[in-house]
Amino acid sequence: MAVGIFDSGLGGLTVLDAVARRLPDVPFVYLGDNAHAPYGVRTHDDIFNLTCGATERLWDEGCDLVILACNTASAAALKRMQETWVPAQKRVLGVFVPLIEALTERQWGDNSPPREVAIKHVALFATPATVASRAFQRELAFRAIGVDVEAQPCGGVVDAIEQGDEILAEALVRSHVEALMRRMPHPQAAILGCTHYPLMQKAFQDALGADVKVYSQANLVAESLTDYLTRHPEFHGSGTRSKFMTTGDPSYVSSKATQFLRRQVVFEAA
C-alpha cells in the first residue's frame, strides 16, 4: 500500500517527512530528478516530459497514488497530466490545493462556489516557472472572490538550499521579500509555494514582519492525503516498503538529504 512522492530535487522530503508522521503505517517511495533539478527554470513541456516519466517510475514501485511535492511541477504539469495522461485506475495530485483551502478556511474537498474570505492582500513567493504558470491564482479563483495576489518569482533560492549555502539563501529570501514589498507593502499572507522554502521559513517571516502569516504546505498536505486514503482506499497501491529513489549520484543526494533532514537518509539509484 505504498504511495509515491515526487520532487524535482530535496524540497519534496519536507512533505515526506509530515506524511510519514502522520501516516506512520504507510510506505512512502520517495524519487527526486535530481538529474534534472532545479525545475523552476524550465519549460513547461520540459516539466511535463520529465514529471510524467518520474510519475511512471513510481508507478512501477507500486504507488497507485502520487503526490507531486513540487510546486513547479504541480503548477505546470499537473493539470495537463490529470486532463490526457493519467489513466483511470491512478491518481495524481498536487500540493497546491490544501495550501488554498487552508488560506480561504475550507474544508478537504469543499467544492462550494467561490466566496468572499478575510485575508484579502496574498504574496506569493515561487519559483520562476511557477509564477508564470498562475496555477495558484487560477486555483484560488476557484475558491475565493476578490483576493490580490502578488507574486514573486525567487530565483537561485532552490540551488542554494540544495547546495547546502544557508547564508546566500537567507540573502536571496531578503532581497525576493524586499523586492516584493515594493509592490505590496503590507500583505496580509504570505504562501511559501515551494516545498523547499519551508527550511527558509523564519527567514521568510523575520522578512516579512510578525503581522503577515505565512503559509506553509507540508503539514497541510499531510492532512489532505490522510483524507484523501480515507475516502479512496483503493488508490493505497501494491508496494510494501518505503525507499528513496535518485536520477542523480546516490551517493552525493544520500549527504545532501542527509544534512537537509538532520536524519540520515539512503537514496539508491531510479
The other form holds:
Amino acid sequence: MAVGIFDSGLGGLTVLDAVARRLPDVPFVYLGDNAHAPYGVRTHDDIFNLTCGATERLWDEGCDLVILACNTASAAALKRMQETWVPAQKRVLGVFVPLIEALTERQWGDNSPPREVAIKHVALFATPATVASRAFQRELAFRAIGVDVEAQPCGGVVDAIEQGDEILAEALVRSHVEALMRRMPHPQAAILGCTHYPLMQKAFQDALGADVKVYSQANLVAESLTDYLTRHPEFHGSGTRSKFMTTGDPSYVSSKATQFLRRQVVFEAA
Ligand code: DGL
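Pass me the form predicted together with D-glutamic acid (DGL) as well; I've looked at the form predicted on its own already.
Okay, now the whole complex, with that chain kicking things off.
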C-alpha cells in the first residue's frame, strides 16, 4: 500500500512531512518534477500535461491514490483531470479544499449552502497561475459569503526556493506582502496558497505582523488524507516502499531537500 505525493519541486515536501508524521505506517512515494519547475509561470495546458505525466509515473509505482501537493496543479489541472482523464479505479486529490474548509469553519465534505463566517478579509499568496485560475475564490464562494479576498501573485519566490537562495526568497516575500498590504492594509487571515511557501512561513508572518493568522496546508492536508484513507481503504495502492523521485538532478535535489527539511532526504531519478 503506497500513496503518491506530487509537486513541481520541493514544496510538496512540506505536505509529505506532515502526512508521513500523521500516517507513519503508510509508504509514500514522492515525485518532484524539478526539471520543469516552476509550474506557476506556465500555461494551464502545459501544467495539465506535465501533471498527468507525473501522475502516471506514480501509478506505475503502485500508488492508486495521488495527492497533488501543488496548488498550481490543483488549481490549473485537477478539475480537468478528474472530469476527463482519471480512470474509475484511481483517485487524484488536491490540496485546496481542506484549507478552504478550515478557513470557513467546515467539517470535511460538508457541502451545505454558503454562509457567513468569522473571517471577512483574506490575503491570498500564490503563484501567478494559481491566482489567474481564481480557483481559490471559486471554492470559497461555494462555502462562504461576504469574504473579501485580495490575491498576490508571488512571482520569483518558487524559483528562489528551488535554487536554495533563501535571502532572495525572503526579500521577495517581504515585497509581495508589502504590495498586498497596500491594497488590503488589515487582512485578518493569510493563506499560503503554494506548498513551497511554508518553507518561508516565518518571513511571511514577520512581514504580515503577529495579528494576522497564517494558514498553511501541510497539517490540514494530513488530517483530511487520514480521514479519506479511513473511509476509502481500497485506495491504499499496491506499492510497499517509501521513496523520493525527481525528474531533476537527484544529488542536487537531495542536497536542497536535506537543507530545507533539516534531515537527510535521498532522491532517485524518476
Ligand atoms: N508548490 C507548488 C504550488 O503549490 C508549485 C509552484 C510552482 O511550481 O510554481 O503551487
